[in-house]
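What follows is one chain in structure tokens, specifically the form predicted alone.
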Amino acid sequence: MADAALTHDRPAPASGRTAWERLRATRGWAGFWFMLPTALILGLFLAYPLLKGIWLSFTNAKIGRAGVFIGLENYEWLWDDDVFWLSVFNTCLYTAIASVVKFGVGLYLALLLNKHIPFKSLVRSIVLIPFVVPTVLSAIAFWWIFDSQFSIISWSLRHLGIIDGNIDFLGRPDMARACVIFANIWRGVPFIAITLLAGLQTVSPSLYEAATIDGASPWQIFYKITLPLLTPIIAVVMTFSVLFTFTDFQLIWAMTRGGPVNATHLMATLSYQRGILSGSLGEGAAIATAMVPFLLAAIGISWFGLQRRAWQSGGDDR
């Protein structure tokens, strides 16, 4: 009888519990139920359009016509399309240069803003302005700054006697690439700077005090203390930076429409031009789908190249 009573009082195994019992017993299930609505929303607005776009890339769909399955024909067409490969080159160049420069400038600003300087709060607010201003307004401002006739840069250089005529910033391929990269850097630096600054705020001042007492130089303090502690945050912020830069559309389209002679066309702008403006939804979807491997590679380089197992687990590499 005693054994029977003990057996009766023993709690039911976890596998035999209902979802509600697991919710009451474990935090993991509670987190699952709280995240479920978000997962459903993401699945509806992200996963479904992605799968739909992949399907369209295998069809000859056009605006107003459903289209039929044509296999890899769109991708075979893109393989021989020089404009497509130019957009791939532009996208990779644009992402690489802008991301590296944004990280360098953003890290410098974060270190500077972390020091005790006059009007620190005001300076931090000013740094955020480029990120707060809508992208289209920023693009229009830069379009005016680099305009071939009304450029404030050309006007200033003419009045200083440095040049005789206006500089056609957006009319020359190499110059146009440099201008759009500069505009992207201007917009993206605040995001990286403020995020890294938040990470710097979590570093204990006692670590710096101990390093200073031991006679460490400022460079040694940065390399041995600041950088290792910031690396997980750097991995996250650079992953987002690469994603935002690689898929940039508004800035390029508002400034150059992909010109001159397709010199600033990114994969996103070319996909829009072919899929929406030209009406070839299948081809546009194929260009957009072709971005996925590049995005996965960019995420892998940015994430796994910076974040080691020790930073994830808090232990030594094994």
Given for the second form:
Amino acid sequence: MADAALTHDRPAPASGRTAWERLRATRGWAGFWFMLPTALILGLFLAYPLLKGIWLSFTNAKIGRAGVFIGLENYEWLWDDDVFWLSVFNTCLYTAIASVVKFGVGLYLALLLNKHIPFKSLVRSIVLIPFVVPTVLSAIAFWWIFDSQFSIISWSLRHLGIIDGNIDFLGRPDMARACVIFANIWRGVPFIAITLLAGLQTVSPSLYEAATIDGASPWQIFYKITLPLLTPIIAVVMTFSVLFTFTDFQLIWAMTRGGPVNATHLMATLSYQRGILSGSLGEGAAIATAMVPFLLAAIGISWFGLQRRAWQSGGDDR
Amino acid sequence: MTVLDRRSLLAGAAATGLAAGGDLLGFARAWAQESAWKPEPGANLSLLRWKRFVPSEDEAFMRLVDAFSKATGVKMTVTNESFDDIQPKASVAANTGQGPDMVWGLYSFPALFPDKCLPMADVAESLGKKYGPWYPSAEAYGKVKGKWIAIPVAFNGGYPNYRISAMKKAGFDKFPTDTAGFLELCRGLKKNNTPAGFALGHATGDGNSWCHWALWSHGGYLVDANEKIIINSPETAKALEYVKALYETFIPGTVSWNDSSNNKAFLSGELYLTNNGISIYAAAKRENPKIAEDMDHALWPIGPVGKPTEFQLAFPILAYTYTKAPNACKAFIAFMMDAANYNPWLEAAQGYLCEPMKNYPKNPVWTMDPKNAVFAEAGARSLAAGGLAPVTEKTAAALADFVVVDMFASYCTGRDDVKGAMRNAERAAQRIFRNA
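Could I have the structure of this protein in the form predicted in complex with the partner chain, to go alongside the form predicted alone above?
Entire complex below, previous chain first.
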């Protein structure tokens, strides 16, 4: 039996085996087999829908009908479509302002929460609440807060004698944009704060001690130690934040449906309106596909821009 | 003897609405034996319908479903979705060939996928013979290219809701019947700080209905009968000027309104004239009798074109071609539309819904309260979603894309001038109707 077992384990001469047997046994292929399930899942749930979406954007597919290839026609119509370009502008504005403010406030909050404060764990849990509340619920709450007739803000200001009539929060384009951006910031800050807090806690206290002994100012400590060591996690968290903000849908849909007069339509909401509600799948897919280059650019900026190894090691960037 | 009993039961039920009472099951059994559509043995049907607005309507409907199940042996599952979610779900079901056997939704949704709808000519013609003729708008919602693909079950009338005292204070004894008088009323209301307000946001029901009324009443249309785009016209320009003049009298915030905003504002006593179904009145009767007493409803005023140009919400029901029980679907639809079932159900809807055909037996809901009366007119006075054009997936897309609402809103808010607003709407229509 022992002989038999040894014989079984010993690799047979390559020439005597089929290609399939070699694939099964060769060590180099083991990695392939381990990756295969993940690759299948990614292919099925990520690559296939993405490619299918891109394909749909080149067709005149309607809901319920497959459609035929029409080349770039959907994109040509979008090119001359004011509402589409307004949605691109809105999306970029929404993402840029919300991401920058979320980062600033999130970082500040993380630095505060990293200090020794009473009831630290409780405070950290409370900070997470906006992120935990389902988006639609918080959006509906904001919709009431910013309602043109029943806003608590208008009500309070009227009763304090500061204003005469209600503030038309969601009825004026710029005001409506500000309101939805504010709601997004409120919701997004905890994610950034808690993630950056996790990053801050990996920074060794000995570095701060050494810097303090060397007479470094708090600003120098932040700029020369905290920020460089936090950069990798900032890169990850900002990539996610930009992606989530750029593709936001629920908040806008529950608060404004893209109104007033399309002033808060994002590419995602316009894509849904045209692709699903209007039934023009091809056109909706074209708008969704048009988001991809913007997303790649956003990922590129936050990823490569923040992965500056030399700076993290205390050197200068070139 | 059995036949005689069955027939007399059917005739008696149809005349008196007996089915509403105790022997709905007996009626259903008799009906099932007479029915032209014999459900497939062991059939299971699932129906996706719009979520109720009036609880008693839903209860009456479920009684009807239950009687049908017991009489025919067809198991029925009914699920509800909100107005906005029906169309996407129906579309996905059509696209994938899986899902509910029947969908009961809004406006022209069957026209989004006419090829996936079970032909309904036999049911429509049979019902038409009994209670017809179908109102022209009902026929337009049920047919695509001359073929019946859905059965328009009912209309939901949306009409001006106003406070009587505020109207009188503004100098009007009766609600104005023309657009010029309507504008004067709105101006008077604003002057007295009892403003009007109509949704100019993406409000699927309220926004689309009043904006299309305003456009059509001045002779403007998005497309003509051949789907040629004619929105850029002097008539549209006049409608834009008219709506802008109205908008200047509105309570602030109507550009951001959705379908529920005006209900809340009216019931809270901040809004004195708006457009809505009977739901504001129903809620006021329950919660605020003072407002209920002081409010009434009026027909939409007639514009320069000199005829009614209302745009009312339609509720067509369809069955998919993929259903395994097409006869059961047809039997159910015919059963629910039979006057003996339909009338008690309509009565339970408390005026929220009205008939799609001219000669249904008169329903007491329209006479029990004079304030309900105008809602009975919705089917007869409404144009279909296309205006001049047939109802197709393109007219449905133009509605879903708020082309007309956005045109008015962009001019009223000053985002575009008259020409710009019309040009943008024209451009949107060209995109939607491009292969017409």
